[in-house]
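Have a look below at one chain only, the form predicted on its own, in structure tokens format.
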Amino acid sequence: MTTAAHRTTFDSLNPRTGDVVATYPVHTADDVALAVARAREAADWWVEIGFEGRKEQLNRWKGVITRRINQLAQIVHDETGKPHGDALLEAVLGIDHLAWAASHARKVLGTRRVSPGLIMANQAATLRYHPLGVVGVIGPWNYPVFTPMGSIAYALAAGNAVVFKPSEYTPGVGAWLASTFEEAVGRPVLQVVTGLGPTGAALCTSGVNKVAFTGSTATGKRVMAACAETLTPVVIEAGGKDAFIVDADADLDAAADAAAWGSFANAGQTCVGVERIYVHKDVYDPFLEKLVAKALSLTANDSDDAQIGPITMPSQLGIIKRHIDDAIARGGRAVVGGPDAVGERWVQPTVLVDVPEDSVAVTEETFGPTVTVARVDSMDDAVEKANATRYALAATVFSKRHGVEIADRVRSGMAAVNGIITFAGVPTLPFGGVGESGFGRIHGPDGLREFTYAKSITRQRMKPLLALTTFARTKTAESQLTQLMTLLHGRGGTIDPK
């Protein structure tokens, strides 16, 4: 960090190769104090223009970045290190669901007539969803364009303004971001603010309406408290631990690949990725073999046609040695990798086995291209061992007859059978996790509900048959209240009285 004149700045650094990407500004509480105040003028207008007006808005701030992909995926590649075919499909994901919540925000949020009931038979009651004004949102550096679209996109299809906060590893994509969105829209309904923790904390203490954060459970939970101070609600996408099950009956071959994707793609570097593997004990050999060959094939390193990129964040490294460490010295084995295979940038692909259920390889959120695979007896013994951890995220499982079944079972947000991460680019399923995990839902009508508070309105159509809200409340009325609720209720069990 250097000290310019008038602004402390920061440096983006490519971690491929340690070279400066671009300065950014490290802004103050006051400068986030000021984004905050340009946004709420903002946002008078945004809800005045209706949902058609902001559909129109956002869909041409979509079309900037559709026309603009290459160099938005370019900046991507450039401070995360990920493939830059990576970095591509992220943008075309975050576009689909930009398109999603702009068209979708007044069928989910529009004011829609409600049945008052047959007692309340003379009022005529609506719900209505107003948007909370201005949301906060602090992003992650693993997805940077993706996993923070999931909050600005749906916050501003109903009718927020949005203050951003990239992570200080990746600030160039949320400047991109809100430089074409100014392009496109004119007015400062999305602003980006730069800068370390403190300028994040500066942003859960501004004022703001709502904040919405990914990252790490220690930090969400920094701030949650920093946002209790005002009563200020969140949103938290924090770590997972996902599993990954194989049944008996599953396509191995599918499995495999599936699980070496989940497991090593974006360098492992991915909150709902693959970090335990349970396999029935009637495949486990079979599976094993077909995940060793694809890791086998893998390599990280800093050619054009690599397909598993550097760890973005340096201090990670000590933590997947670590967790490599502690497996292999309690007894676990590692057949492909392995403490060697933590570089001074890169890490490459680690299939662990025999490693003990309480291994902080097995607890804890590694974040790096790193699985452990245990074999089980059943599909009672799997679920039993995904359940037993403080996060619940994510799941995979692989079985041609019981796949749903087996990933209702596992506690978790989402799930995909089948296949891998599905559930994120299905732009109509809510997002999120539980536990440790986080709270709170983005992507579809939950996600665009997040954003709005609820607004009940009755009005009453004729005189009520039973006037009950009044001193004038007769005992008759009170009788005849009695055998109503007597004719509509009154035929429930009963209960044995010895």
Ligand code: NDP
Second form
Amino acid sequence: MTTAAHRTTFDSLNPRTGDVVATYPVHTADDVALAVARAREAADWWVEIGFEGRKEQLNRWKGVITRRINQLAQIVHDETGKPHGDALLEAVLGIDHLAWAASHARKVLGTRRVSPGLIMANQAATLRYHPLGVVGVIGPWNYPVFTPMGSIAYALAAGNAVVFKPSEYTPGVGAWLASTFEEAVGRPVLQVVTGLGPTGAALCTSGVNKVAFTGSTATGKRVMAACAETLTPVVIEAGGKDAFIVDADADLDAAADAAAWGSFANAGQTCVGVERIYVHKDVYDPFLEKLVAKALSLTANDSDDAQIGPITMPSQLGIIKRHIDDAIARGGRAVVGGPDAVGERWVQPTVLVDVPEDSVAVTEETFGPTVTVARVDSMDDAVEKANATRYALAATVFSKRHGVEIADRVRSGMAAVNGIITFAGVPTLPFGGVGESGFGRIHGPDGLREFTYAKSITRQRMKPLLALTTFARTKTAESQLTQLMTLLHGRGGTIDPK
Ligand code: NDP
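If the structure you just shared is the form predicted on its own, then what does the corresponding form predicted in complex with this ligand look like?
Below is the entire complex, every chain and molecule, led by the chain shown above.
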């Protein structure tokens, strides 16, 4: 049944053709509750087998995914429309993160002794990170392997079970991940629930111990509100409006190549894609010329050699058109593409210049193969404009001498210098945003800790030198404590009596 509010199934469509790829169940709140209950049971075993056992199981899953990587890439291609090669690259990154999480969980989360400090010198202090239980992962369609894997792999490696709700546009990718996991591990430690928004909403209120959400800022706010009811913690990986800065000393060929990839790859449907470019006035004209040449060499269509696929979510076409129209109505110019670039399924690369900084093409996430290019007087000017946004996900800087320094001044969770989106491929580095791009981190040690709670234990090794936490505390002990504190902390910031 596929009508009205009580659908029991839904179709996954190929955005290139509109053909049905496959049909999936719309899981209800009861189905979600059942999956969470099964996951909770499986979590006991998952915890029991410890870091080494989980590493072995996750490596087995990794082997299955790797051996069938072309099959996975084909499903991603069918459901998102992105070129097969791009789908392959995404799967490679996902596998690399799975490998890293599996092999580093013990080192990051295992029991470690920490210094108790001088006042508590008689204590042995240990810290370890316990799994939360069951983690609900809600994913988007634009990188249906790489993005949820950033939560799934790290949550699993940390000892949690996972119930995953993929986007309604990419349920097949989610189902494939869960079925290969089942094949490799044989226990329902990772399960998938399919459906539309309400299935995701049901996961938020199902009693999971944390929700890892990746998607738009607007839905992220709804997820957070739903989770607030039960004080369920959340990670929010939301949208962006990332800036790309070109300094006067940049390698312009490399910068134009990277800017074109960052803006147009995956048809611009990348959370850390380039949406705004700020170029030093001294190199603006040659940079723009090179970017235009790159953009003109790219095509978005159904042929096998096209570098750009279709817009996956049909409703996005209207948003992209509105942003281009508004930019032009406000005095901007399209030097490549323009309003006619927006077709019924494909959008041709579009480069907009002279666009006012307060137009929607500069302030809102466009999520299409379009980019604005603006001239700036200095790198201070570039940083100020880059930071004038409610989003703050990632950034790119091209500069020979001051790249890292400029990147550090841009308010964003991640930055790439003289490269593009490179931080996403370094498993050791945390991934996430600030502001309306969200909070919390996936990837790296922070990404593992995100799915745990810290457990601190002190164990008395010998009697304290000063008995302080007892009603038998003496005046002498208090005075010795004062002397000790003066010795330890009393020297800084003395005030000149004059
Ligand atoms: P959406 O916000 O539309 O959906 C994301 C997920 O949330 C989907 O699985 C969706 O299900 C589900 N959902 C919808 N409504 C609810 C609800 N009320 N409660 C719980 N879950 C719900 O995002 P898109 O899928 O369109 O993804 C694109 C967005 O994701 C862009 O803004 C992009 O920037 C962002 N993104 C951010 C990344 C990051 O790491 N920061 C990475 C990748 C993308 P359904 O599809 O069935 O509606």
